[in-house]
Structure formats: structure tokens, C-alpha cells
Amino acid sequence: MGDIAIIDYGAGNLRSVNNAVVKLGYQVGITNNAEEILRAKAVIFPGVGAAGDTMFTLDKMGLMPVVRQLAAENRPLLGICIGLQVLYTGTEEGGWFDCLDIIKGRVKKLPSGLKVPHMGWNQVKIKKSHPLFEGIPDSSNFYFVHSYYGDPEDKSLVIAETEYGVKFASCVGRGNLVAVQFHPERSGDLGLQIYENFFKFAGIK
């Protein structure tokens, strides 16, 4: 296994994330082994589907404390889509599910009257400078598939926003933790640049 670990809890976008990283020339391991995840220099936490199901699976596989430890130790961690949403305190999806509580805030349903899921390309507007968006023009388009969005209590954690009926945080970060609502692995060259920037940010070259 290389310096990069993708957390394997059966998420639907595991292979496409892996393929994107391999395309960039990096060695990567898909693993649910706690020791391997904690040994990695950079960790990707992917996800699609429902946050409640994700929390159930993470709990069943004993991976919740691993993700919490990565965050507590300020290790380079990139959350993607559901991998972003479950970092929050909880989600309103399915009523209410407690999540990892790494980022204080709630995951809320997109406003009624919109076509959901929000699926396709949309602009990501950079709110503050961050290494993840190095060399990426403001208001670039990335690919989204989601019906819920994260709303952090601490707005200073918002790195980028996107508008779909409501302005929502499409990228949040604190220290070496960063997470995006969009799918870099489905966002062409700019998506690959997101991964490249994350690995550079993590000290992998």
C-alpha cells in the first residue's frame, strides 16, 4: 500500500476515486484496516447514498473511531459527498441521525420546489484561499449528486459555496481536514487538480 488510503466501507464511488488517483500516478490502497488507514500520509473518505446508512456501516465495521482519530490528530483527510456530510453533528435525512460530530452543524434537505437530487454541473465559488483550490479559477464547475447539504455552525470553516435554491457550503475545512460536497472523480481535469492539490497539501509528491 502506498502513502494514500481510501476508506473502504463499501461506498459506491470507491473505484472511481481510486481510478482518478491512479491516473495521477500515485500509489493508493483501498482498505478498511484501521492500522493501514492510520499509517497513511493522506486519507480519502468517499461516499454516495444516504448518511444514515453510511453511519450504520461505519459503526458496524468499527471505522467511526478511526475517522475521529484522523480528525483529532489533524491528519490530512479529504471527505467527498457523503464523506463530507457524516462529518457533521447530525443529518435531518430520514428524520435525524447522529453523525461523527467532527464539524459542528446540521445536514439539511435542499429547499422544496427544486429538482432533487441536485445532479450535474454547478459553480463552486471560492470564499477564502485554500491549497485545495490552487490553480483552479473561481466559479469553476464541478459535478454534484446530492439531496442534502451541510450547514456548519462556524461559518469560518466554509472554503467554497454553491447555489442551488440556497447557498450552501460545497467545501469546508479546518487544519488538515477538508471536505467537498461535489465529486472530484467525476469533474474532469479540474477534479483531478483537486486531488493533486490535496496530495501536495498533505506533503506527498
Second form
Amino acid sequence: MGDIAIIDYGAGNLRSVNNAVVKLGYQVGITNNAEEILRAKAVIFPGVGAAGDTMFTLDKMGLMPVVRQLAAENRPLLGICIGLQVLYTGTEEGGWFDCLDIIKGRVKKLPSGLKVPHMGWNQVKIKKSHPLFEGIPDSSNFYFVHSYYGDPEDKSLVIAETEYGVKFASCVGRGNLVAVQFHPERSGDLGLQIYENFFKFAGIK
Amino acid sequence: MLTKRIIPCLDVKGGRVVKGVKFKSHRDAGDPVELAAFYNEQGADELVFYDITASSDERPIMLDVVKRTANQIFIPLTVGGGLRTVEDMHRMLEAGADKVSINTAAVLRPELISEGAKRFGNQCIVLGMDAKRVTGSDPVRWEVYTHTGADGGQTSGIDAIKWACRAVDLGAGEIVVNSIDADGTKAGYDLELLRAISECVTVPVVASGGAGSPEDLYQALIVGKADAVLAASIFHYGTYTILETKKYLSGKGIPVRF
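Swap state to the form predicted in complex with its partner chain from the form predicted alone:
Once more the chain from above appears, this time first in line as the rest of the complex follows.
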């Protein structure tokens, strides 16, 4: 267990997130142990798939209070894809599921008329300067795969936007909390740069 | 704007890439991990490994290939070929694949799609459909073929368009449309088939089979309304690089990632 913890609740992209962090040369642990997660200097909250199922699993594993505590204590936390969506108040996926309510707002379905999931490389337009995008050109392409998107009530939390039928917040953040809808671990060199930036931001190395 | 994806496909057997691969560079053209790295450097948007190993005894070799690739390369990876159960899918995903592609097993037991989608999410489950025109059909129709790994396979008698729609209802998150008629001809994709499927499903459609030039890819995206194009020979033989292909498409107004 190093400085970095990846929250283990069986998310599909756990392995690739771990591979990316290892590739960058950091010490990382995949764990569902609350103490280990709370001891880490930086925590990654991965995810892919359905938000409702994720909430169910997090609840069953007793991880909801852990994520809430990380956010309440303003600890460096990086949410990815579903790890972003469950930070919101709730999601319309499968009717309505209450989520962690760390960021006020709803997770909504992408508009119909376009192919869903939104799958592939799309531009991330930086709206607000943030250390996460240090050295990354504006409107760079990152890999997305999702059918829902988060809509924060407080628009000042939006760090970057992406357009797919609707302009949505592809990166949001507050204090040391930051979360992206795209998959940096599947976005080539620029994606690895996002992780590197996050660790620097978290004061590691 | 969402860019159109260019996806090289590698046939793997016994841990080696088997389709003749001829690069101008001095790489070991048979090693899937090296080739994956090469295509990644060239700007491939995703990679597909197709496991043509007939025997399940050799499955651990494929798992190792996937694992080694996923340790090095950080773009999406799809693995197909011979996956029969949710456990088969699970092992591939755990090794580092992002998506699994199924054909024969899904035709034989369509619930495999919904079981996989429920456990791993729709975005993980790709229906890799092998379709062939029914000779003399008017209006033209296509049937789904199974066991295409051996001697061209056999018809299931199922209508390809109906099957595509059903697979999406069951939870497939993407459809790769492989035309048996066009495959290997380098005479272009089956645009009619592509368009028919693209227009009836709500998930992304990937064109496969028949690419001979960047213009063929363009036609698949515009006329065939595909969201992504898969190609093997033109990239493997070095006829066109991925970068050249993307420049061509970009010059004709197609959004691509550089």
C-alpha cells in the first residue's frame, strides 16, 4: 500500500486504472479497507457501467461513509465515469437512485437521436484553469463511454465541458475533489498526464 | 464533436498474430503486444484482438497476451473469439479487455448478451455479427452466420437486421457488422448492410470486412452511416498507415482524432 489508493468495489476499469498508475511509477494499492483508503494521500474512485448497481455495491460494502468522509475532509479524490456520477445527488438511470449528494445535481440521460452509449474520443473544452489539465491543450480528445451525464446545480464547479447532443460537464471539482466523465486510463498519453497531474496536485512525489 | 474511430484488428493464434503482417519497420510482426504498441503510436483509436484459437486449452495464452497489452497500452481493447460464457467474458475483462465481442455463442443462446450486460454493463458487450447476403433475395436480405472460424461457417437462418435489433434490446452496447461477402476482397464494405443496421439500432455500429483504401472507410462512415471502421489487411500490409488514413478522412470533413 503506497500513497495512492484505488477504491475496490469491483468496478470494471479497476485493473486498467491500476495499470496506468503503475506505468507512471507510483506505489498504489487496490483496496476496500476503510482505514487504508482514509490513510492514502490520494484516492481514485473508478467506475464503469450502471450508477444504480454501483450505489448498491458501495452500500453493501460499507464504502459510502468512506467516500463521504474523504469529501468532507477535502482529501484529494479523483472520480472517474461512474465514480463521478455517484458523487451527485441522484441519478435518473433506472428511474431514480439516490447517490452520495457530495455534489448537488442530477445525473440525466443523454438526449435521444444520437447513438448511445456516447462511445469514443471527444473533445474536452477547458472552462476553468485547473491543475488537472496542466500541460494539456484545450479541446484535446479523451475516451468516453457513458449513457448518462451529471448536471451540477452550481455551474462554477464545471472545470471542463464536452458536447454530445448536449453540452455537459465532463470535469467537475471543488477543493481537492475532482472528477471526470471520460476515462483517462483509456485516453493514451494525455490520459496518463491527467493521472500524473492529479498526483502532483495531491502533493505526491 | 465525437470523432470517428479507426480500429485495427489483429487475429491471434497461440499467442502470435497470424494474418500475414508486413511492416516496413523491423519489428517482430508476429508479437501482438508489439503490434498493439505500434498501432497505438500510429494513432489507432481502439484495438481488437480476435482469438482464432480453436481449442480452449490455449485460452490462457490469450489471457496473457491481453494482460501484457493492457499493462502497456492505454487505449480501449476489445477481445473476441470463442467466448461462450459469462465466466469467459469475466476472465478477459479481468485480464484488461474493455469489451468482449461475441457471435456464435450469442446466436446459440441470446441470453448470454443480457447476462453479460447485466454483470458488466452494456458498454462491455459487443455483438460481433458475421452476415452474408442471401443469394437471389429481392429485396436483398442478409443472414447471420455462426462458427465462422472454420471453413466459412454456417448460416443460422436468422435475419441480420432483426438480430441486430434484438441484440440491442438484450443489452449489446455496440455492433460490429462483418460482411462475409466483402471480407478479404479489399473491394469496400457492404454499404447497404451497414446502412440498414446503422439506421435501425440506437447503439454505435462498427464496419468490418472489405476495406481496401481510405476511400472505403469514408464510404462506410458516410454512406454506411457507421460510427467506427475496423480494418485489418490495409494496415497489416502497410498499404496505408493509420495516420495517412486519418489525414484522408479529415481532408474530406470527417472528424478524427490525431
